[in-house]
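For reference, the chain that follows is the form predicted alone, supplied as structure tokens.
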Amino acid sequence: MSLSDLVLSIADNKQMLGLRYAEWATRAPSLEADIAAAAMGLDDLGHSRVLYGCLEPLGADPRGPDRESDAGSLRSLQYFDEPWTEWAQFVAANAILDTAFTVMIEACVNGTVEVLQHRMRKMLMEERYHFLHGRSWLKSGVDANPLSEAWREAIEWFGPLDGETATFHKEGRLSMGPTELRARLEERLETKAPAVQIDWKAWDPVRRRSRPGAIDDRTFAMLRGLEEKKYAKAPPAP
């Protein structure tokens, strides 16, 4: 596994996070959350193209011809895989994966890759109202089930003690492995993760997930640029 690997990560998952709040910039429970959701969605999409921009200096471009047919190729955890249904979903992504992710880039600017270290910096700024926003509601109580869904996620998504993650630090190239950015997590949110269980075994380390699947049909659809085509014109007949 390279380091472009795990930008391609960071990115695939951004891009789900932004579309899965936009999907509840008019479903959540104030107007000010409406406007909350929409903002932060149009900033992690924002993020996303940064990301992707920095696969091809980092050198392989690990993404393939598959991405355009087979919605398991695309490397976004299980969180993402359905709408959310209850706003509690929201919340919990937004405060622990969305930190989570953060968490992550601020290892990436303070590592030693060049091309990470200035494009990703003015992320962390523009992360800081989504961190504020998500404490927020969290502080407020939300169902715990989804806040321990999170939870396993992120730690998952971090990867095993002696995985990638952990080599890339070593070398420097991540200020923090799997150990320290859990640490930084739970300081960010001023709480413990909950004990969790997670089956290493199991762990798939290119989609950084233990668990199989994908996202819906259509937002992979959307996501693709499918439903345009969809209802353009047919060409005409030879």
The other form holds:
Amino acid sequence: MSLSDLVLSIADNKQMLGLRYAEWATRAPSLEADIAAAAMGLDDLGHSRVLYGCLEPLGADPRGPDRESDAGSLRSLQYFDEPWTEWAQFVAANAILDTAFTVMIEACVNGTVEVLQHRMRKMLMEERYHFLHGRSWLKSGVDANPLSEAWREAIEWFGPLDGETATFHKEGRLSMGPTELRARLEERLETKAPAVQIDWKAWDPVRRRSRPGAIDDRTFAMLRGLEEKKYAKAPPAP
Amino acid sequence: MGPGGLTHYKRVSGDAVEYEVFARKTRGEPLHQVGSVVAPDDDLAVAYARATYDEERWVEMAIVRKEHVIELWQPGEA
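Output block for the form predicted in complex with the partner chain, input the form predicted alone:
Okay, now the whole complex, with that chain kicking things off.
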């Protein structure tokens, strides 16, 4: 596992977060929330592109050809495997997972890796608005189930206390390790994480999740441009 | 989304308030009103204003609760 693997995980998760946000651009509880969902979706898709662009300067691009054919090779969390059916899932992702990714970006920006310091800083400015949006909706009260699932996946995503993330922290490449990341997330959300049981033996350090699965076929096809082709004009007959 | 997804939420919340949005593109020009948003609190109003009125590269944007604007006179009263 390298720092590139971690950056790719942030990128894949932000890509999926952006797509799931965008799916709510016409069905959020208010017109303003519709527009915010679209804007946040665009932000996160943009962030993912910047992050993919960091892989080459980091020296090792872990993306293989299987990403074109195997949805399970993408490194997004289980939370994004299926489209959300309830607004509470949106809010939990917005408040907890989006902020978890932001906290990791803070750790990169305040770490010693120059390319990450420079390229990721602007994301923190844009993420301020995601945070305000998520925290405000969180305070309005949403169902507990998506919240506990988002907390569990966030803590899992930070990684085990003796894993690579902790090593990157010790080396200074990240300014925070799993313990500090969790504390920072709790501090920002002004709440303690619920007690979660994580089976670290089943945890996949590449995908940073302990449960198998992959994004749904339609979303995977869309990522590869196959959905768009359905609506393309047929080529003229020879 | 299933039909039950929105039933817990109203499209316009009863306690939502209106905020006026002001912005300017350069330091030399005055702030001017670019629109308004409706939100239940200041944080959400900030997020909504930024998302809704991001068509320009504003150097400054500010919001104010409409109820906090003190009108001196209205059209036709001067």
